[in-house]
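Only one chain is given next, in structure tokens, and it is the form predicted on its own.
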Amino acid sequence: MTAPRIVVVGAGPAGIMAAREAKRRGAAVTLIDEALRPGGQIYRQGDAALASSGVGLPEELAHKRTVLEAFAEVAEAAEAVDYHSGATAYAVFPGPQLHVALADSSRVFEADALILATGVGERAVPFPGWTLPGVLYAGGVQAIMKAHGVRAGDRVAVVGAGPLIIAVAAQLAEAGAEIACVTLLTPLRVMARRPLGLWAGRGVVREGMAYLRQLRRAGAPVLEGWVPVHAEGAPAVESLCVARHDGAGRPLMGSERRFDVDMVAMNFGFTANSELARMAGAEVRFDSVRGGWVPVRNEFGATAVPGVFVAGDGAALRGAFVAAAEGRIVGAAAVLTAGGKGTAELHQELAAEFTERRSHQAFQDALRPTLDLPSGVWSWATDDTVVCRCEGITQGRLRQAVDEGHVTVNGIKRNTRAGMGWCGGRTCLASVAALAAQGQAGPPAETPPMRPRPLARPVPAGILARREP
């Protein structure tokens, strides 16, 4: 009997664990990843030539070693996983067929089951000055430290919502940066409303407390209930003004504080990289906290599209621990489904994985309120603030389109070109959707997203022309 062909996109915790589980069950596995080394964003590795002990607390680095050991298990086996690093999956067609750009050519991978473990991107909330050089995503700043051992600034403001900015600020301080301020949209104490969830994630809570202690030792002011007002500087950022907000995200005039900085790191949550799933035909629903438009799937990661599965944060933001447990579940289910078998017995066979996923999901539910964006945050941008960076579309132009009756994201896209640039809307889509929803946190769950089209990622035309047979 021919082994089922499983193709996995993404070598983060979900993708690695899915590939390992599928390989253990006798499948022929191909693993595609954009990065040069496995680990994903959370467990990103630096260049092999760098003598770095890694960025993060000992507990996080131990989890990272566990995931990378799982990768080594399948990469170094006699019949190893077919691993392609530095490869871009840019389209999915029925079959499922996955179209991939490799280093100097392109290839079509036919699969009996396709597992999309594509993770998330960072979400921005536009404010005046956010496009200045030196204003960066917090996760991007962290990636630079992890991959290259370089900090992106010397005097830094870290702004946003949720726990990532606490970790990034502490890691920057550990790397020698002066932390001018850390502003949190929502106080972290809101998590105490779900004590059982905090207990389920007590290991992560301990890591968070350790990062807060690092910030206190560094003398960094942590301002809870504060938001950015505007960044200024020429040619790059030189200062940031922040203010308390009114509870709905609108800055309270008269409470402003100004900080001299040479870098601003921001993060207001995440958006699921669901383009490939949507291109495959998977149904999606909007969840503003879990990643915007996230694929609808069953407990085994299966979408309504035959042979297409989604695992990890690309299915809904829930963290690395959920992603790893879910990867094992989805990898097993994909092999059984591809072989024409049922998945019911997996409940007992992978009972520990299902329990682990539920436990860490409970912690993520406790964390959720810290990432809620009240409607007032969408008032930060002025009419001349650029929202779509690729096409240079301002908030005023978007408001004009809505006033003229273009109230869907596709309608705004056609009218203004917002979302037509290189990023395919990943940077601006949340802002465009909020504007289309007339200032709410986002559209109703059933509202369709921007229509996905190949190419999901920019790919050189020469690579497309050199297609391998």
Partner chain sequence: MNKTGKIGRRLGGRTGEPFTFIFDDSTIEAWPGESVAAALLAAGQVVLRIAEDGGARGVVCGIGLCWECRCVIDGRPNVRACMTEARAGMRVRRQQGLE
Second form
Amino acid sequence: MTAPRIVVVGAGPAGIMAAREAKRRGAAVTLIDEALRPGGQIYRQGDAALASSGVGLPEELAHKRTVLEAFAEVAEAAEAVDYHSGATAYAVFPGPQLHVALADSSRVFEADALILATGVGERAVPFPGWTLPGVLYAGGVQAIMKAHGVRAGDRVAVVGAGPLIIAVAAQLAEAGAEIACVTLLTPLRVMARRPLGLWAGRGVVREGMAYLRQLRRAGAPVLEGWVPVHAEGAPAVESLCVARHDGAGRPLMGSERRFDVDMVAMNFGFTANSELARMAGAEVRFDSVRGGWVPVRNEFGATAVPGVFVAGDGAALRGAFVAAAEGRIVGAAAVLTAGGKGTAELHQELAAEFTERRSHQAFQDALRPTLDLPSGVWSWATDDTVVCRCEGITQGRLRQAVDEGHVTVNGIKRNTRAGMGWCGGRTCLASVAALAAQGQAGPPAETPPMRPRPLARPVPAGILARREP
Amino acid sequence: MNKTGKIGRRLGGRTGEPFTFIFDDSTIEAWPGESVAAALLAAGQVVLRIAEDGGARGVVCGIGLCWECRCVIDGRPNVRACMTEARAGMRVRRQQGLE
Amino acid sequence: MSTETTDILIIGAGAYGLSAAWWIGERDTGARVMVLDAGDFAANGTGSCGAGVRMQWGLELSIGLMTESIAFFEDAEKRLDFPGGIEFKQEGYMMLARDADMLGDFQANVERQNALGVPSRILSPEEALKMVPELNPDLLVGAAFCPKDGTVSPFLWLDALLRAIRRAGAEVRFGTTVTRLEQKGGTIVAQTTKGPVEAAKVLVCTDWAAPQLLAPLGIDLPIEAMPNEAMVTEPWQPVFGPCLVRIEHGLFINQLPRGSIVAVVTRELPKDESSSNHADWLPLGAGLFVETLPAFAHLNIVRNWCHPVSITPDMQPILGEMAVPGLFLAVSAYKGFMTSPAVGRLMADVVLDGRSNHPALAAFNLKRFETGDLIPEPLVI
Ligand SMILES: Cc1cc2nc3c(=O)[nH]c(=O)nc-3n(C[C@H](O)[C@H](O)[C@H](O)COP(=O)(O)OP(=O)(O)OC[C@H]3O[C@@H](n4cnc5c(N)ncnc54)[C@H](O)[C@@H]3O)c2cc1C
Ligand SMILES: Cc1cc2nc3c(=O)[nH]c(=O)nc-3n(C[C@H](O)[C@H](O)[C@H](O)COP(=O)(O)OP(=O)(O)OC[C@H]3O[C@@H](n4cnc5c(N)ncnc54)[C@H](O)[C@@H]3O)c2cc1C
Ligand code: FES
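Could I have the structure of this protein in the form predicted in complex with its partner chain, to go alongside the form predicted on its own above?
Following is the full complex, with the preceding chain placed first.
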């Protein structure tokens, strides 16, 4: 039998581990990532010339080493994995075949199994002033520290929901920034509702505590149960007003506090990069915390579309440890399935990986409530707040569309142009979905979005025109 | 040249020689391996673009997904500063609306 | 489920259905109008189209429809009371000739069109380059050009019509699919996914999806669906004027006022109602785009989509009343966006009065396929 062709998109923990597992099992593996260096989001690497010491705490950095060693193993092996960096996967067609933009041409990769390990992007909740220069995504601020060794501001407010806020604030403090304030929508102690989960993630919890201590030492106020109200400044951000909220996410007037800042870092959770899986025809389900519309898969990561697998955060946000364990499961399952093995055999062969994934998953379940967004957050934007940045569409215009009876995401999109620009709706469609849900007066986002069209990322015409045979 | 320790907004060490590029009327110092966005942020330049509605815009996602950091680089508009490696002598300009 | 009633039921909220609804309202007869659509706003051919409108045709009937339609687009902002307008960029259509032979044909077309009142003319390569400096000079032998042609935003056109007809009292519902039409006494009952609707008159504007609604009533329509595909670039300023056509490739390029450039490549494909993209289209579409406008090779393509168009044996519309009394049909044969203002008017007349003196109505009837009086487009297009 010829070696099965496995094509992996994403060189983060999930994709790297999947590639290594498939390689070890004798597959011919191709690994595609649009970033210049392997590592993915959390294990993002800078240029060697930056010689940066590494942003993050010991346990995270140790896991990073493990993942990057796995990459080295497959990249340096004889008959190495065919690794393409700076390569953007922009479409999936039946086969499955993956369409990829390389440096100056495009190429079709035919696969026996396609493993999509594309991770997540950050989710934002618009508030007045959120488009001012100096208001960044918190993970983005971290990425700029990791990949470019630069801190994006001197006096910073870090606002949002979930544990990333604490990590980024502490990393900024470590990098020499003054932390004006940290606000969390939901107190982190809600995690204590799942002590077993906390225990399973005790390593990460220990790191989180270390981060909190670091912030306390730096004298940074950590305000739990607070939300941003508005950012002000001209031309860039100069201050941020925050307030306690009413439990449903609406700021309580009278409780405001204003901080002078030159940067705001915000994060309200993540959206799965599921567009390639959805383009392939995978069914989706809605998970408000784990990435919005995420592909439906079996325990081996297989979607109902023959040959299409999804691994890691791109399938549902669960962090780097789950991603790595799941990468191994999916990498192995893809090869074994191509070789005609049944599920019982797979379970037997992958028992250790399943146990590991389950244990990390338990901690992720404990984290869940910190990322739940109450519906009131979608009322922060006022009518003149720009929600769709690419097309310049305001909250007022979106509300008008809803008032005129357009109550589906796609209907609002075509009526207003929101989501039609460069970012493909990554930035605004969560807001549009929330408004649509209000219009339907039903539970949020009940109707699945349309199957996405190519291109998953913008690609220059000249590159598309030059297709390698 | 090798440098260690923090230099202003720069964390940790740098190897190689710093160089400069032009941003509108200013000269910006950058180090090998930095993106245009990172070098501009290090220099305190956060306004990269004026949107069609007249509002100022800058870096948001830092990883090439949001397209908010579009500026005019060596004459070409809509180039993402966060995805473009800084090079000596480059000419970067704030983008004015749609160009 | 209890049956709702209305006087006139229009099925399909694309350009044809909404335009007909608007013109029915204009006649101010007091008739109650309901429009039902299976999808949401603009989830149709109209919302997927290349957005081109032109009077450079060879058939007098088509030229007539388009002269009227373009005059309406020019006035739409006022007539539909839609402040900001519908982004009508009226800077012409430029049909590039591949070689001297084709240019000769174009010359003949232009003479014919001029005789019918179309202000088209032949451009030298230099004139063409002056209008669109980014054009590949190697491709230029000459071109046919008509300054009255141009592009309209399909989204704004639909929104303008939708708001105007709702203001006039029409009921427009999205997300409601008509599953079957039944004759009941002198009326027609539409079974829908949200319950039955009974109407004295029903106008079907569902484009290529019409046969499945009419077949159970014994009406056999020679209409098929063929996928057609397009892409759009990121916005780029400045905006060049005319829409560009390379007939031999089925290529149509159109820069919208905001700066995004739409490119459509129409090719002969198996008949299919699917709107799935084709794996080989992007290199084809992007390849022709870059060959035509090499200076734009760096422009990012942000989206690529596919949607069926309606195909008839002579590629002309089918308009008028069907053998079932009170049942009307308007299907465009791949030019329903540009002809919608005029076709909406004449369909309103037919639905309300049972007749119209518009010559297009007499010509574009369903009977022509039995009698063999097909009406092929005389232009070499
Ligand atoms: C900016 C950011 C910062 C984060 N910081 C932290 C943190 O500090 N701590 C933490 O626990 N979690 C963090 N997360 C969450 C973290 O990303 C994940 O838990 C972990 O990285 C998941 O691993 P993964 O392999 O599933 O995906 P990722 O590590 O995200 O890897 C996905 C890879 O796929 C590539 N990719 C995606 N789409 C395409 C495409 N179409 N074509 C080609 N390549 C593509 C990307 O370039 C990326 O390298 C962060 C997420 C983001 C977005
Ligand atoms: C890529 C492409 C480029 C094109 N370029 C141009 C161009 O430049 N110029 C031009 O003039 N034309 C162009 N066309 C053709 C044009 O789009 C169509 O001719 C036109 O939109 C048809 O309008 P319509 O109102 O008849 O149909 P549509 O706009 O398709 O509307 C039909 C409506 O009927 C609804 N419907 C269908 N079945 C049912 C049912 N059973 N119950 C309820 N509702 C139903 C659908 O949901 C739909 O909304 C192009 C088409 C494509 C695909
Ligand atoms: S900051 Fe988002 S793309 Fe550059």
